[in-house]
Each structure stands twice: as C-alpha cells, then as structure tokens.
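Single chain ahead, written as structure tokens, the form predicted alone.
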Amino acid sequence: MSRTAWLAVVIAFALVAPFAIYPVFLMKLLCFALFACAFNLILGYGGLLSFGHAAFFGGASYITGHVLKEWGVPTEIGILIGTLAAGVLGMAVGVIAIRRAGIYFAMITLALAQMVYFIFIQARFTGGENGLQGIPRGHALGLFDLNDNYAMYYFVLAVFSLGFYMVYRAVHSPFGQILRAIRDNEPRAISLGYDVDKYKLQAFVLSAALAGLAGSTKAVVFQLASLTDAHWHMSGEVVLMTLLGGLGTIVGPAVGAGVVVALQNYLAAGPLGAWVPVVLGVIFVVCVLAFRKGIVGEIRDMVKKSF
C-alpha cells in the first residue's frame, strides 16, 4: 500500500476508534504517544539520551492545571502556557546539559529533573503528594464541552496530530538532516562549519516543548497533575516506549507507547497486576537483545527483504 493509503486507513481508524474502545484509554495512549515522539526527536535523531524529560512532561501538567484552575483561562490557552513553560524549562536545562555528551549529558538531565521534582513536592500550588486535583476541562474554542469524553477525545486527537506533524516536519527538513549528521559523526559536522551546540539546543527545546504539550493535555484529560508525571520513573518509561517501538523511526515511538500503555492498563486489572513492572522489564530486555530496531524497525526490514 502507498503511504497515502496507509495514512487514510490510520485517520479512518482514529476517527471511529472511540466508538469501539474506551475513549479515556485512547486519550491516555495519544498523550504518551506524543511524549514518546517528542523524546525520539532528541534520542533517535539527535543521539542525546535524556533522563530528565519527565520534568517537562510533569511540569507542564502542573502549570496548565494551575492556570486553568486558578486563572480560569480557556483550555487552549492553558495548554499553550504549559507548553511554553516546558520550552523555557527545556532552554534552561539544555544550556547547562548540552555542553556534555553521552553518560554525562544523561546524568546532568537526571539531576536537574530531580531538582525540579523536589521543587514540585515543596511548592504550595502543586498540592504536594496529593497532586493538583479538580482541573477543569472547559470548552474547546468556547463551543465544545470537553467534559464529554467523545468531544475530549477528538480534541486530544487534534493536539496529537499537530504535535506529530511538527515532529515529522522537523525530521524531514534541513534541520533534521543536520541533526542526523551530528548524531552519526559530530566531528565531521563541526568541520563542515555547523554550530552543533546550537542545533542540539534547538532540538532539545523543541522536544521539551512537545513533551510539555503532551503533559498539559494529559492533565486536562484526567483533571489531575501528580508527582508521578514528574518522577524519574516517567523518564525511564518514555525511553522504554521509544526503544520498544523503534528508535529513529517516525511512528515507532507511538507504537511503543501503545504497547506499554495497553500492558499497564490491561495487565493491572488481572492476576499479573503487581507484576506489570517485571513484565515490562522482561519485554525491554528481550527487545534490546533480539529486536534491536524495535517493532517498527524490524517490520520495516522484513518488508524490505520481502521485496
């Protein structure tokens, strides 16, 4: 099938999905899919392993929840403010972390994210361990009541589509080509005259902002912003989603997010509820050892070999 045909099938499925599958589950899946796609932008295409993306995801959810609950702004404005806040935080973290590479970069992002996490524990507006509850969903464009799960689903689908398109355009642009060059051979990129730190920082800020967009949307969906969203465990989960789906592929992180979210939801309700982290850990180990390219990467290679 051509790319256009596949796209038409995906759009058709997305439009009818809430009538066959629980809409809240689908909304959670879309939020984490966007989060994983944002993370893949710096890891899959920039070669930067960040263990601090939960700070942007959780931080944006807190900011959005606060402005919606206390300021009474429209839902779209609240999400936009949370996204911008995540971008600003990404700029602050990136300026410090981007000077290093490899494990040092990862540890710096983790340390800074943990600092942000402890700030959220102490801050009054976050609600501490209880989280920020009762976030109003409001109305989309002042017309559609987002308290209706179907209306909320299509709103989240629109947000995800916008974020995914931004990732797609970034990857398939000269900016994306330069990111790949830096990932594959940074000294050569420097010798060609590129300011690699500038491009890394731009990719990091864009990734942080899109992660914030996902976190802001999730806060509106569940009407809750909690410490779980900002904990380093969340940074580990998004790494798992990206690697499981396919590092450096466009749709791979979304597929990986779908697998992880589905396992968390459906296994938690069964006899393996307490063993969900163990199951995810086993899947991760198997993927790393046997399916290095992830689900989408392996399927793509199989299709290429078939033809």
The other form holds:
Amino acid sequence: MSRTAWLAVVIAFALVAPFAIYPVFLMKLLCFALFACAFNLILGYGGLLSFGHAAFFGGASYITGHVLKEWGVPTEIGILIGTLAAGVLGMAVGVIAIRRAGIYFAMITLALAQMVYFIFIQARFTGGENGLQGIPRGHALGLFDLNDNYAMYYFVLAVFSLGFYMVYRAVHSPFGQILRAIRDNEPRAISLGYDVDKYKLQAFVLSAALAGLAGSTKAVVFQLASLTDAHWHMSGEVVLMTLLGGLGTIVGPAVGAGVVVALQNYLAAGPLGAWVPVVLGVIFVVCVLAFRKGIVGEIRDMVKKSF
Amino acid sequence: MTDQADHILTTEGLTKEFKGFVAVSDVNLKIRRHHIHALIGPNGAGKTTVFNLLTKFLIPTGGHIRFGGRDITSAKPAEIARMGIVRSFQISAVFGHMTALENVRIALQRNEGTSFHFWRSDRSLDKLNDRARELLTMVGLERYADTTTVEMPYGRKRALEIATTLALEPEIMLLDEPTQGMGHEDIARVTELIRTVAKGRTILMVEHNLGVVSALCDRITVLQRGAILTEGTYAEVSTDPRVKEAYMGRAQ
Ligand SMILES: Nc1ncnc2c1ncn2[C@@H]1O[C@H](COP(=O)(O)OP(=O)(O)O)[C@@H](O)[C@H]1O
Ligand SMILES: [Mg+2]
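Other form of same protein, the form predicted in complex with its partner chain, not the form predicted alone:
Next comes the full complex, and the chain you just saw is listed first.
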C-alpha cells in the first residue's frame, strides 16, 4: 500500500474509532502519543536524552488548568498559553543544559525538572497533592460543547494531528536537515559553519512546547492537572514509549505510546493491576535486547528486506 | 605592511599545552594567499593540534592567530568557518547516513538563510541540487549522487569531503592528511583534485606522502615536537640535514 493509502486508512479509523472504543481512553492515548512524538524530536532527531520532559508536560497542564479555571479564557487560548509556557520553560532549561552531552545532559534536565516539580508541590495554585481539579472543558471555537465526549474527542484528534504534523514538518524541513547532519557528525557540522548548540536548543524548545501542547490537552480532557504528570516517572515513561515504538521514526513513538497506555489500562483493570510497572519493565527489557529499533523500526526493516 | 597583505593566515607565538605537555610551542606560521602550504613532520609533532587551534576546535594557551589582518584568536569554530576558513579532518568527515548529494547540500544550505526554518518543507532545498551535482561532478562523484555515504569507498569519501568544503567557497582550506590510507590510484586522483581546487584559493595541508607534497606545495613548514624546525620550498627543505634526520631519514 502506498503512503497516502495508509494515511487514508488511519484517518478513517481515527474518525470512527470513538464509536467502537471508549472515547476517553482514545483521548488519553492521543495525548500520550503526541507527548512521545514531541519527545522523539529531541531524542530521536536531536540525539539528546532529556530526562525532564515531565516538567513541560505537567507544567503546561497546570498553566492551562489555571488560566481556564481562573481567567475563564476560551479553551483554545488556554491550551495555547500552556504550550507557550512550556516552550519558555524549555528555553530556560535548554540554555542551561544544551552544552552538555550524553549522561550529563540527562542529569541536568532531570535535576531542573525536579526543581520544577518541587515548585508545583509548594505553589498554591496547583492544589498540592489533590491537583488542580474541576478545569472547565469549555467550547471549541465557541460553538461545540466539549463536555460531550465525542466533541472532545474530535477536538483532541485535531490537536494531535496538528502537533504530529508539526513534528513531521520540522523533521522534513531545512532545519531538520541540519539536525540530521549534527546527529551524524557534529564536528563536521561545526566546521561547515553551523552553530550546533543553537540548532539543538531550537529542537529542544520545539520539543518542550509540543510536549506542553500534549499536557495542556490532557488537562482539558480529564479536567485535572496533577503531580503525576510532572513527576519524573512520567519523564521515564515517555522515554520508554519512544524506544518501544521506534526511536527516530515518525510514527514509532505514537505506536509505543499506544502500547504502553493500552497495557496500563487493561492490566490495571485485571488481577495484575499492581504489577503494571513490572510488566512494562519486562517488555521494555525484551524490546531493548531483541528489537533494538523498536516496533516500527523493526517492521520497517522487515518490509525493506522483503522487497 | 605589504608583507601582511600577502599573508592570509598568520600565527604569532602559537602555543598549546595539555596539562604540562607542550604539544605546540611558539609556532609562527605565515601562509601566503593562493599558496598551497604543507605542514609536515613526524607523527605526534603537533600538526593536527595546529589545525585544531587554527579552526578553534582547541583554545590556544598562548599566542595569536590572524586571518586577513583580523585577530581571530578568540573566535568560535563555526564563526571561523563562516569567515571562510574551512577544514577537513584526519579521519574522513562526512555525514554517513546521508547521500553524497545531501552531504554537499548541507554545506550549500548555509547561505540560504533558512536553516532554522522548521515550518518549511525540505523540498525548498531542491533548488540547490543542480549546484550540488556540479560540485560532485567536479570531484568525479556524479555516479554517487544518490549513494548513502557510508557505502562509498574510502577514497571517494575524501573526495566528497572536498566537494562539501568547496561548496562553501572557502578562502582557505585546511586539509588534514587528505591522502591518508589511500592506494596509488586514489592518491593520484586526490592530488589532481587538490591542484584543481587550489586555483584562486589558499590551501594548508598536512601530508605524509612526500611525493604529493613535492608535486603540489609551494611552501613547506616542518614541525618537530611542537616547534617549527624549518620552512622553505621543497628543494630547500628536503636538502636540510636536520629535516632528513628528524623526518625523512625515518620515513624512507
Ligand atoms: N587533547 C589532547 N590531550 C592531550 N594530549 C594531546 C591532545 N591532542 C594531542 N595531544 C598530544 O599532542 C601531540 C601532538 O599530537 P597531534 O597534533 O595529533 O600530532 P600529529 O597530528 O602531528 O601526528 C601528541 O603527543 C598527542 O599525544
Ligand atoms: Mg595528525
């Protein structure tokens, strides 16, 4: 099947899915899929392992929650403000961390995200352990009541599509070409006159902002912003989703997010509820050992070989 | 003053210490515009370190570097490249997961001013393809345009490196052992290539193959244990007994 045909099938599926599958579950899936795609921009295409992306995801959800609840802005504006705030936070973290490579980059992003987490615990507006509750969903374009789960679903689908397209566009842009070059051979990129730190910083800020878009949207869907979304567990989970699905592939992280979220949901309901982290851990280890390129990466290789 | 105008790149007292070990010691280089200048010397003499200092990949512990009369001692590596000093590396420096055409395009892209544009399609770069193919043809790589670089033979990668460097139209090219690890045929090809691209340009090259040096270079600086041993034309340098002892005696 051609690429366009695949795309048509996926879109058709996405449009009818809420009539077969619980919409709230689908929306959760889409939010995490977008989060993972955003993360992949910096890990898969920027070659930098951030261990602090929960700060952007969770931070944006608090900001959006706050402005929707207290300022009463339209839903779209609330999400936009959360996204921009995550971008600004990403800029602050990035400026400090971007010069470091490898494990040092991971450690600095983790440390800074922990500081942000600490602020969220202490600050009044976040509601501490209870989280920020009762965030109004509002109306899309001032017309469609998002309290209806179907309307909410199509809204989230639109946000996801926009975010996903932005990742795709960035990867396949003049900027994306330079990122590829830097990942391939950084000293050479420098010797050709590229300020590699500036390119990495831009990738980091984009990634943070889009992670924020995912977090903001999730806050609207669940009408809740909580510490869970800003906790370092969440930073780890997005690494897992991305690697599981396929690092540096466009759709891999979305698939990985789908697998993780689906497993969490179904396992949590069954007798294995308490064992979710262990099951995910085992899957992760198996994947890293056996399918190093992730689900989508391995499938792509198989398809390539069979032609 | 006329002396200065003639020299495109100069160093004064250039020194680099690594934790007490002096790798480059009080080096005064004068590279004349439109010359092919060789930097030779035994292994460990400090040639690559000099390159790293000139291109700011290392920060000198002492001395000054001037490019066209301008002090560039404290410039950044990417800045140096944009001024027109472009280097190659001792081990071939290509973007391995890109095609040969894409490699050259990365360099051409710099002058487009769209390299931060993440909202634009990369198809907008297709207009650079013709120029990229021209450059590939110039170094004899037209057949390899769509080959992923890791799959190219070593000699071809070095030629690609030169094409990529040329794309930036540098005033001065720094080539670190461009023929290292090559067979006779490749050496001959790269030598010819350097001769061609040197027209209207300055080249500073580190080279072990003295045949290549004698064929190409206008001037030669011999480095030994980080310091300049002597400098001159090939005829002068090759008859210097100290050079014979330090370098050629061993090489032959
Ligand atoms: N980063 C470094 N740290 C410590 N010593 C170095 C470093 N780079 C080079 N050296 C030392 O400096 C000397 C000169 O090295 P180099 O410039 O690579 O020599 P050449 O290119 O002439 O063979 C060598 O003894 C090498 O071990
Ligand atoms: Mg060397």
